[in-house]
Amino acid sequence: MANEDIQKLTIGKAINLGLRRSMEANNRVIVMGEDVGKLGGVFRITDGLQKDFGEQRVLDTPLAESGIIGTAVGLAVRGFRPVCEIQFEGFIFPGFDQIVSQVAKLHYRTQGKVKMPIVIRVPFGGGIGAVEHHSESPESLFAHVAGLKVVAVSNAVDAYWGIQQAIDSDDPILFFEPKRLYHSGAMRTEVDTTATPDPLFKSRVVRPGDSVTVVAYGPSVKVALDAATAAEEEGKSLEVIDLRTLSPLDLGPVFESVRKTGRLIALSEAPSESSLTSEIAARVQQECFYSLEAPVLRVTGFDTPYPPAKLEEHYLPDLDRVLHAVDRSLGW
């Protein structure tokens, strides 16, 4: 007999189910954003929620990110738990002022009297053949801001539990979702909906190894795992770590791994300049200097605006670029 508590889900379906569970558990949870209601979102992540919970809890908003975030601030002050969808990551910047000046600061400014239990869902990353402002990776900008927490999921289990944990948190959380993996059959995973989830703000070793440590997050985790499989055929053992949360960074497992392997590759779609991979490289150098057998290497997007769709395969870090970095590190 099949266990009804275990479902095989894509990342997109996992987020949808997680949202549904949170809305069932707490009638103060409100989903809002452009086209999230009748359409179910451009990626259909909120599909069916307005039908089941009504237009007062799943709100189709005007095309105005500053208005979406500003309204969420008011709702949070009144005791609601708004979940805002930013349709594409490149559209978030009209709401940037509200996020960094209000959402991130009100708890501190009021000495804890006002909480901001706001979740801002952000589809991010490339690989879908989209036009300008639809394929970017702005997560480093928000990880830099005190008062915000930043999560980046890479699989259906973390997507299902993570969105619920984020909604339950009294802190504002930006929840970055790898859009090109939303409906990937290859990423369909069994999710035990009765399990005890891992803590939200902890990184995880997702593949053990002892030759080179590869740290990644979001859509880059799949690239790292594919590279580890390919490297194994050449007798190289890559340990892959999924950061899961970008602020606060849990680098304890990374330090432990680097002390074992002596080598680190930091992988991300975002440009390398002043990025999360920069922070990882600096922190590992501080904590693991005497364990390093080679410089920390980074495999990232380029320090350019995201290119037209025909060129994105050259821009995005892929298996070959990771394997080249592995060879450089082992050849040092």
Contents of the next structure:
Amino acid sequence: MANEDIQKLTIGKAINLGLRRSMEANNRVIVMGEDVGKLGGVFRITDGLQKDFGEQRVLDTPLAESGIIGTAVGLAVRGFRPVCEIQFEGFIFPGFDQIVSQVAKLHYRTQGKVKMPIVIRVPFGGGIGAVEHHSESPESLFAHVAGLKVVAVSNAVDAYWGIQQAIDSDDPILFFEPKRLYHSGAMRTEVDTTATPDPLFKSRVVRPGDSVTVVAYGPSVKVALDAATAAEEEGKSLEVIDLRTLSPLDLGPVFESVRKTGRLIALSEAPSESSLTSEIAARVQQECFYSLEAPVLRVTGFDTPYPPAKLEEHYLPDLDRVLHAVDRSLGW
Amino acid sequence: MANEDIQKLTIGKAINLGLRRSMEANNRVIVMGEDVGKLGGVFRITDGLQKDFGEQRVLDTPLAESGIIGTAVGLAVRGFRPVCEIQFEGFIFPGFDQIVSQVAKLHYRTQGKVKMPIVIRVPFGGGIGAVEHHSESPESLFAHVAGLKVVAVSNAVDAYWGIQQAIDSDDPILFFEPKRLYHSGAMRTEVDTTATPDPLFKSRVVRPGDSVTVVAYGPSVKVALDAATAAEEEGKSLEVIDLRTLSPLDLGPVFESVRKTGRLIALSEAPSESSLTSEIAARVQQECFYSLEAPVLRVTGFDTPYPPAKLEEHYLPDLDRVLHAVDRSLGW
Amino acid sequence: MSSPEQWTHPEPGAGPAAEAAQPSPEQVIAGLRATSEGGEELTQLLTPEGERVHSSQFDPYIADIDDEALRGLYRDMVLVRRADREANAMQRQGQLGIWVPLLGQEAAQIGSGRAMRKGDMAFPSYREHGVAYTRGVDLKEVLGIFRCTDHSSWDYKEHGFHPYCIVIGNQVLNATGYAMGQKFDGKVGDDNGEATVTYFGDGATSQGDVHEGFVWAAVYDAPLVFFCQNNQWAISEPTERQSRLPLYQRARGYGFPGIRVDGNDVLACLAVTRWALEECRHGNGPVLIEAFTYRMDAHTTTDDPTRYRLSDELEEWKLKDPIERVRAYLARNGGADHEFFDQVQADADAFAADLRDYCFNMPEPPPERIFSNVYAENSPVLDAQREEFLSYLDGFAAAGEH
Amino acid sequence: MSSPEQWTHPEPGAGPAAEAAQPSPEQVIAGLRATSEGGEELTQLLTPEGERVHSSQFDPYIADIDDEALRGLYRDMVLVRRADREANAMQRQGQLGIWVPLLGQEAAQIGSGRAMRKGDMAFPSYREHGVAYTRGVDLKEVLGIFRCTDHSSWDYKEHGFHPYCIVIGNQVLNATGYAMGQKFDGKVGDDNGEATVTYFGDGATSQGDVHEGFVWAAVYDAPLVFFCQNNQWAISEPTERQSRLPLYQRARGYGFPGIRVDGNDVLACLAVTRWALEECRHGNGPVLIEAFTYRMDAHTTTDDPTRYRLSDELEEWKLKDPIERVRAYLARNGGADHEFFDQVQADADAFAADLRDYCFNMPEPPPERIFSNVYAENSPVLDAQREEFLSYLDGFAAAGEH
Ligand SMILES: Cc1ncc(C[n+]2csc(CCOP(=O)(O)OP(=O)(O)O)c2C)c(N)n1
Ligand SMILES: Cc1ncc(C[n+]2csc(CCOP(=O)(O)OP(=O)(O)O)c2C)c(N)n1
Ligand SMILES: [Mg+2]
Ligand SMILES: [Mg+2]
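Could you please show the structure of the form predicted in complex with the partner chain, as a counterpart to the form predicted on its own just displayed?
Starting with the chain above, the whole complex follows.
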């Protein structure tokens, strides 16, 4: 294996490299969004792509999200495979109608005649000390919309492969990226670019354990793993599952784990009301009714707008809140 | 009590009369939307209001939902109490950003200095044999957004009072109306306009029973009640709860009921993934962990776009599907 | 399927009958305005009386329209009007859930539709049955949408005719993206260039998406014709509720040409759209066309226009009927005789009868269709839901209950 | 609070250093264009060299601006620039999470801000610190947003200054609604009329909401001044990515006046905004003003403009500095002496020091704030969440862990 096949990459660099690979492999792949060209995006995730692929494949678009997604739909009809960047998750809402009414429904509307191979990349989540609208977790809204698929990556390997798999998919995919970890050195990982990747739409046990199961996705996976490490010191063994795909949910491994542990914590930064963690709890209580020794507990953001960032350490579920839930679960 | 104090009203007429009462009581209340004036709305819910209150209080607006909601925000800042009509729920999405970023957050953003007494009326649900986008149930999306309150009415009495209470509230309220029942003669009810109404944000047991609890809202309450009647013939006693408010959820009566019956069916026309019924299941399994004799079951629309209307009888949860779930619950 | 009547009409006896419409002075004025000729800037090549008006700019674009070709356009219009009336009647008979009439807009649709070529693409809203017809879409396929057996079914690629779009205005952005793609594919720049036409109404011009379409198309020089059928009404709202200015002038703020054409003049619609398409093919797009026309029927079969407009208005517009003026022109100039007109009528009747037959015998869609094509690749969650539901249905069948 | 550096910059050593910016020919052209004077149609009353240009249309609107008043405007601009630089520095020192500089836009903001009266209302975006100042908002209150202790805190009603808005363009519709309300309240029609000013950038003009604001304001004759600060850039995108035409011309398509003013000329901004407000007060609104100016600093403190624009461009614009030209004019015409300028500088330093003091000593917000004011009336669900969380926190406090 050549040395360059294995690279140590941050999550941000992994997505950048994945995008590059997809653009090399298929000249119908185009990248579009605000500032993605010359600047390489405000997070630099598209850095260098316009220089190498030109202005017709990396589009610095006018400033309007409905326009970005709406024109991507037309480009997809024409046979392109657009990858849209939404600058921050809080700015996806002007494009919501295009996502719900066109992106999600065109394949259904046309009985399969119009495919929608669109990827909408969304940096999401908190913890970057930002002003309003820059730290939200709106993924549940998209998971509720039939016709969309939703992915959230938690690490560089999945980021590298996931973005390519998403681009290859003929279905529209909301691709959520954990922005606070983009450039985290701690998350820099060896990515073997010759490996066979795991399938995109599968969840995965990322740390085995047997007393309590913790299911998480995106940036929360790291929190769950940190909690598992801490719990170990107290003699509690947490099994951590990375959902990876939020719609369609792949809960098989969760059911299996809960049948073993009898206890589940669902972890997410998003508000809890009518959310993905609600869905997980609803399905687990049904599938594992006789296995549960405690109710499914949820550790989430609160049902408030995202607070001023000076308060986000309280808002965001952290290791302590996970451990607290573990204790509650074990003490039920 | 004067005779005119008690009127037999359909749900549609009840809302119309409630709007009229609010407009009489407070001249800051204005009604705005597409075709709400001269035409009285495509469902005639605002019939006669423009004639009596003038064009400045009943606005036939330009055709754009973001504009309707966005200008309503400004009018609210100015001290008006706008009641926006969205013609069909499927057309609310162009206004989604204004709802999520302004309507839901301005009070929080300003630490309470800017109030948002806006009511957004949304005819929702299926069963009218309509073309695409006219039969959806997007309420879960709004229940997930912190800062909004969400109400769904199921009958003429709640419709009459609820719209007035919603207008009186200083919080922004999404007011979902069961469109297929608007003009249903079967739903025509005596409304005592001198009565003291129930509080807006409370759920209510609408039929007592003791073997299985069924919780529903909006148009599904009728389905649940019909199922209860049918079940009675088979000797099964269903307790039916009308949620009435979808956010904040008032689940107290549901918990109480489940502690008695040990079984719960959550009913809704909406797709199930990451939805209100997920939330209900998640909270009930936690609160009533030791009382549940079967898992919470959900009877909902499928996780597909709304199908062509010739198929809606299959898509929409009906009496048979509720009874089937009752049997499954009892047989668990 | 429950009655679509419920959409808008209270049940009989549920309250006082709808009052007779009492249009305001504003409406009366609007009505009168609407019967004007669309102002000085209106491009017209055939008057309501059937007289040919010459235009040095646009005549070259219809130089090939001899009598035979004109008879063809006439026939197109008669056929789609007849089909439209048939569909309207079938809705009344309960065969369709709803119908969206094109009555009065035949010239705008046939003229612009016939201006397109094979490689071109159209993005319609929901009223463009006439355009569908010009693109070779069998109108039977259109019926499925309104009978509610499907959401659309034709082969959009083969016909160069995108699915109908019901959300007002948002197809305009999709069309813009498609046209950008034509450009990116190198299909723009000479006589062989490709272009796109997107259709929308006067009401739609208020939507943010239509504006964003203007911005994008201008910035990317997209080969896109924005074809706005100003039929004077957005359901009950007259165009004054959307704009102070004639809509074609909207283009001035973006830096591309806007033009108002007599939407009831098939020759003018053909010529102006051909011109606009030529501009686009050569890289000078986009172009906005406002076709000044009139919705002669209700908004849809669930609408009651007597509540908001004067019947006088309709009477005025009848004098400008898009079909009659062609008939007058052909008759007067010997371009067609009685036999021809009779034959066209017979063809139209047969055309409608065929549609009717098809509609009455359309099979019910199978329940599996609910679950089909939600995704291109499968979803295990949805597969499980389908299996569960189908076996639930089978249970009924087995129990003889269904 | 984690480092806001993470927003945009890879960690040191994470990869090759950012390459030196290599602007394309297009950028060079854009840069040159931007240094032009804004075209023939630019309204200017004071040249970059400090010479007064006379205008029969606009001079009456600044007839009251004597030397004293002009010194006031000068002082305003110096103070807000000084505060802006202080805040920028405080961000670098970790005292603010981010800062959005107004450098270069002082004239546009002070001129337009001072044109408003007490009953008027402003709807800002997020860069209008200068306007905030003219509305009597203590800039300390603005700091809270960027220190991330709150999302906004001033009394919007008292100051006639709405909260900042970060979602691009959507405040424009809110402003439109407010202005409609002024009209509905009967506050429009004479010299005592009220009006509204909404601020947005060149990039924002592409958003659907801004268009819908134009449509609504036109249709309802709203007393609204659309004040677009065209600072030539939307982060890294030059104005050419948003429009073919000068932005003020956008108004032509809607039927209300649009005007381009030298955004670096405080007199012109004052005069033109006063004129526009007068139009609105009297019922002739809306009006679009494009203030042609330049963002002299980065988009925000997390941005690195060397990646996308030439430093030459900045150098050119420095010659058109909004403050220098007033200084030159005052000095040349004896409107102010050295003492005055020194005093203003001293005032500005004190102003900044005060801000700095305040910022460094700002208390941390209490955790309860997370839950406060989500609703005006209570929510039992949220109340329970708050109680649970606060008692959980208390648990830590009791255990001495927190
Ligand atoms: C986003 C959206 N809002 C509302 C509607 C409901 N609606 C259907 S047609 C229509 C009027 C459209 O008027 P116009 O654009 O002039 O087209 P026309 O029907 O006259 O052809 C409305 C309001 C819709 N389909 N989509
Ligand atoms: C809806 C939305 N999309 C994207 C962003 C991210 N963003 C913040 S400022 C900005 C550029 C705005 O440019 P312009 O309107 O010219 O205003 P300026 O910052 O130059 O004052 C962008 C893209 C946002 N805040 N809101
Ligand atoms: Mg119309
Ligand atoms: Mg700018």
